[in-house]
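Consider the single chain below, provided in structure tokens and representing the form predicted on its own.
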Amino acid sequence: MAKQKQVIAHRGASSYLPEHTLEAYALAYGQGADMIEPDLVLTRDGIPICLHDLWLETTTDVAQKFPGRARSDGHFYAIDFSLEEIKRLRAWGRAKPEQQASIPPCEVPTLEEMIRLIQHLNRQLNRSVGIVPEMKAPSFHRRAGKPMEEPILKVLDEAGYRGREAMALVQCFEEDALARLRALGCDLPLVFLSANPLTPSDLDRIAKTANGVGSNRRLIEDDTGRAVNNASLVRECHRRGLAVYPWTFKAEEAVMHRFFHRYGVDGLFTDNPDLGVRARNRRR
């Protein structure tokens, strides 16, 4: 990997564009991303699809195209869905109802689409941008006799992302898909996702199957702009050889400036990458 530090733009520029669109992934590489991220669920069919929740009704028109098709719980799952189906989906991001019908026609791109953007932009700028691809919830996926690892696996081969320095970080927040990950022969730099404090042994754990970590940001800074523990998450990190990648920061340049060049942070995840981009860059 890059030793810059990186700036990962949180579902494509998802501030200014649907999230987890190609037009959101292309204006983010557009601002100067580092890095792009695709959250993954599967379909029925098992593809790959670019998607945060693993339901269809918070970012699509589902409701209204497949009425009658949600669970229970009142869902729309995506496994429930083929691709064939969710291509006829108008996605929209979280745009609120009064604001849906402005969105520009958009839809929901699989994994082998959205990397196939970011390739052929590299090619054609001479850039080396790269993806943070993380599985929604294998566990889910297991249950429902799909495991997802597997064939994100198998997409990734296919594009050319092996080995420690390719510019690919597959992330979760299960531990036990990392290990599986593994298991399988992935020798891509994984990391593992956490909202929850992480404890010294917790992170000797960690060390022996991920590169990095995702924290939730108030891990290293509270809602005050304090220091947590002197944020001492990067410095035990880094003593283990673990990349530090704080999530999720909005339009809040001091602060991701802060995070870059006084807790150095080795990346950050935003939905804002122009501005993640301008901290980066900007003197101490």
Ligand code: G3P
The other form holds:
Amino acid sequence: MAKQKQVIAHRGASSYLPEHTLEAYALAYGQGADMIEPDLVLTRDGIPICLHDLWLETTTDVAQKFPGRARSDGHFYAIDFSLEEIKRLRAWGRAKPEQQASIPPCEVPTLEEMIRLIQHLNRQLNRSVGIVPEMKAPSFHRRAGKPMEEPILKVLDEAGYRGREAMALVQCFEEDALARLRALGCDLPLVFLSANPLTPSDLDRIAKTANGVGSNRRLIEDDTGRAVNNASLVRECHRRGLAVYPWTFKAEEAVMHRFFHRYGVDGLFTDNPDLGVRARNRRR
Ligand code: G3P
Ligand code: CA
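Would you mind giving the form predicted together with the ligand, to go alongside the form predicted on its own above?
And the full complex, kicking off with our chain again.
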């Protein structure tokens, strides 16, 4: 992995364009992000698509296009739809209903399409922007009879992402899913995500499988701008060779500057990659 601190575009440049669309990823690329994050779920036909939620209605017009396809809990699960059906949807991110008409037409991309975009831009612009795919709820997919580790690894492998130096970090909130990736032979850098405090023994265990921790930013600094335990999470991770990637930052350049230059994080997830790049590059 490159040693420069990483600005990771969270769901693309998602403050500006609908999250998890090729448009939002391309803008993040243009704004100078070092890495771009697709969250991943599977379709009914087992294809990894870029989507944050397990269901489609929060970010697309699935309820209008496919009325009657919700489960009894009211959700339109992506895993109940084929890719061909999902491609008929309009993706508008989290825009309020009154804003949706003004959103340009965007679709839900597959992981393969996202990678094709990033690799094309890398060739055109002689850059090496990376990807940070997140497996969303592997245990849900496993219970549904569609384990997601292998299909995601296959797409990454076929796209040439292999080895510790690859510009791809795979992240997940489920530790056992990261262990399954290792058991499948995955040698990419892995990031364990946590919203909860991590003890020294948690970190000892995580360091056996993962190469980094993606922590809720509030495990490092609270909402009043005060460092939590002197930002000891960063030191404890670094002591074990784990990189630290907190999430999620919006239009908060000064806060991101603190995380990069006071707390010494290795990268961070932001909806505003343009501001993240400025914060990272400004030394004082
Ligand atoms: O993956 C880091 C961060 O994105 C985790 O939160 O819910 O936005 O995927 P979420
Ligand atoms: Ca994520």
